[in-house]
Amino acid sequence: MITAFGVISASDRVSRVEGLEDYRPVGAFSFIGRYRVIDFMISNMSNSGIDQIKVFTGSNPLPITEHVGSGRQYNINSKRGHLHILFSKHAYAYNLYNTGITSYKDNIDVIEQMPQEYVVIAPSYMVYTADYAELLQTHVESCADITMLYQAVDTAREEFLTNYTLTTDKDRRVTSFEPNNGAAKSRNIFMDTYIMKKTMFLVLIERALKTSSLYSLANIVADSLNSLDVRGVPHRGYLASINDFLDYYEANMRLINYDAAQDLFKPGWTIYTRTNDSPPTRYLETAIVTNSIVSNGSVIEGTVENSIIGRNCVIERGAKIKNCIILGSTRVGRNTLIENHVVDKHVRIDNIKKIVGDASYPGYVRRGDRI
């Protein structure tokens, strides 16, 4: 029987996304008003069967061991499943040596204990839905070092720029791997998803320390090209990478269409969240919705238009809302327009009547304010 382990990663992002990430890492945002970003990757692995899970939190862990708390909520195995949250001590915002590798080297004795064969490494700020039982059989049968999971796109000059992209030979063996330059419109983008042996990931742990101390996973992969059987798998349906803050506004955005929304929500296969004993959303006789999505406990009076509404928001009479994502507890007040932008939670807004950001790059309203 193949038996695996389950590591969220922590990240090794060169880029951040503005504003939100002043709050919480990547995994803990929001997403489409019910979610989390890293509740995607931690229900591939209980979906999967993979029922002993890592998460490595990186900088500022509080929001995600909030969220994530003992795991219960992602259907895990309860008598003997485990999803265990590591910390790192180097793991503190703008350290140059906060990356992955070193999380991992703080935390060997963990990963060295662990039973299972082979671990299933995936990504905290990434949105997508894969079976990780069916990669890890495409691994054992092609008997490969690493296997690493990819999505081609042929929006690369625009989008995923500061991602990994790879290209395979006609056998899948990966015979480079890069950051994307935007240089193509067509590449393979890298998932940030390995699969490979407990001990290859530990060797390459060491190896990585010893070739410098601020490599990363990536690039002591990448290093071992020559060295190693590699292979690529390709993956279809929706991807998100949230690297900026426009990564995560169209990220959202693009899930209020049904068709991309089914590309990410297959049948079968639960995306699990800490439930939230809110009651359903009141739409009063003048609430006006459209094209949107609207998450429970939440008062809706006014007109909302092309935008995500988180919990327990209230939007009053004549307020209109277009084009805007709205996080958790935020009240806006009579005949106020806000287009284009993300506002953070808890805010209240009642004493400015009109906020329109960019279309083509929405504006930010920080948490908690008041205006």
The other form holds:
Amino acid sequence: MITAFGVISASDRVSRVEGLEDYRPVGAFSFIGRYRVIDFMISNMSNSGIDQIKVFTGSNPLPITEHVGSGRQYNINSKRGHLHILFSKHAYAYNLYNTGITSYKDNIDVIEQMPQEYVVIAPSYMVYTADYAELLQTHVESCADITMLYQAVDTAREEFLTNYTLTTDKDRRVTSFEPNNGAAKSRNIFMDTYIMKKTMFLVLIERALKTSSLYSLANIVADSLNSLDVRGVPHRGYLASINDFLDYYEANMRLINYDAAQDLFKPGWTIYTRTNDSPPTRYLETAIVTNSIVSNGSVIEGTVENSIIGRNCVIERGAKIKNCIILGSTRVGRNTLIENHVVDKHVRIDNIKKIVGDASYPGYVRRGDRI
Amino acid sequence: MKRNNMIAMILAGGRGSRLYDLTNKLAKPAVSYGGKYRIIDFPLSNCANSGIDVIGVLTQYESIFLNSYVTVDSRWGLDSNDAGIYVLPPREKAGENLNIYRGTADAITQNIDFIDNENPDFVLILSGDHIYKMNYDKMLREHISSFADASIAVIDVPKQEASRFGIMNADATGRILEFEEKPAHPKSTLASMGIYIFNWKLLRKLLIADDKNNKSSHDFGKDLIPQMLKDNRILHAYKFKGYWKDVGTIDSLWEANMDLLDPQTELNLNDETWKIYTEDTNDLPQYMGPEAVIKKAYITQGCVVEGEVTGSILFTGVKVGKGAKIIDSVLMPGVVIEEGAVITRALVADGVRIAKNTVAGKAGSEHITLVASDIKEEPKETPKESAKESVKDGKDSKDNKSAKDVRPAKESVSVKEERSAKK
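Next, report the structure of the form predicted in complex with the partner chain; the form predicted alone has already been given.
Whole complex next, starting from this chain.
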């Protein structure tokens, strides 16, 4: 039997999500109300039969640690399986040397000790569903050194601007691998997901460190296209790469349409998350809720239109929420209009009655604010 | 066992036969309630929140689902060392045949060995089919300070309803002087909630004596408590204030669900300090479509609403199609209401599918309509208005498929059959 362990990689992103990322890494961002971004990659692994998962945390490990915990919510066998959160010794914010490769190097003994022959590496800032068992099968059959997952998009001019793109030949060999420069609209976006042997992973880590202290895994793979057999496998379906604030907003809003959401949520492919034991949501007589996603534990007395409401929110009478993402435990007071905004957790809006952002670039309300 | 040296024994063996098809293949404590819960989540969560971490669940009637449900003790946080939920169905013992539980007291008697193993000072006896939030630790404190042999939780009920309950007549200190089961002329309005705390050593003796008594029906309310009063034991009434419902009928189950629509309800499930825990179903959040109309509703994750929902409770994974109308109804987990169907004053059982443009239930009906099987699309010649009330009395219910048996699209229980059942 072919076996692999999973790695949720420490991010080598060059961009930041304004506001939200001041409080937590992208993996711990709330996603369509009840999930966190990292739930998707861990669930993909769990559903693919990978029950040894190494989660590498970046510069702010606490929110991920808190959410992922022992990992029992991800349906991993509690004896044979194990979810392991790994910290980097260089884990301080914005440190030049705080790269994915250094965090792997800091925990190299953990990787070396894994009994599985293969490793699946997936990012904590992307949202998609994919069966890694299938991908692993393809990888082994192709005899490639490295298999990379990508998706063909025709929005590469406006989106995925800091992601890598790749081209493949007719044998699916990767012929070029470089950052998206936004010059063309159709590109194959690399989904920051690799399959390789554990031994190859270890070699790449060492090689990257010898080449440059600032090299990422992508950098060293790009350097190795001529010396290694690197293949690309296309993916279809919903894909979001949360590189900046607008990506976050749009990645959520795209899923408000239930039919569109079927592109991400596949039958038999459960996305697990930590339960909060919130009761159902209570809608009062005056509630008007259309085209929206609502999480449990909320009380809705006002109007919610084309929005996402997180857990345990209160939308009071006469309040109107339009085109917004309201994260958990926020209270919007009476007769308040909020439009085109992301409102972070634990916010109370009472005194200001109108907060309207630009439809093309929504506004942001900080965590715990009183407004 | 921790802290308070008390274990709980939950009586969960009853059928709840007045819930008809809902309990054909399911014990009453496992019946769904309040969007995402099952009734037994309430006593289990109360125990967990009260610091009681060893719980025996006495099951008998249709126990397969209930047994597997309560065994996952991590749901209620009861998976720490020395804690746990133990399923206790009747069992065969050395030198004895398999004895079913003859009554509530007998169920405990047959598990004396289990309780002895835990060796508690106190035993809390609970019913698995009541909906309420209660701190049993407070009751224990009062039990200890009143030097009682046993304490019984009581609740003040309206005078005109008192004759439906077991009524306790107590003195000013709370000592119970008299117990009357469903009295025609009640002397007080303190109704027993079926929640007892006993000193284990004493209860053990009483149970063994009761076991030998051929005239006893081996029931706490009918035999043990009256015997203790006769013996002049100190029985203390612990007064409970708050929401408490015994949902014995379709009407009362519907009503208890409707109570959750009231933002002022005494049953506050949003209280962070006293959460009710349940199974996590890993469903999507609620989806409200572009044409959705939602007024006065209690809706949980996994629901997709594209039609109109008024005064209703939607359980996990309910789908309401475009143009469908759900009025004053309770839709249990996995119910699918197709486009244009209208459901009024009904309780629709788990997994039932209601076809396009059909109708179930009736506005202003005396009783709530129980819909326990799929409703298929009507043949053209059938007039639309004919309400398809599903059977509600016991003798007919065997003809009908049980709620649990119903799997959408596979069932062929026809409109005709339901109509004949109605006669």
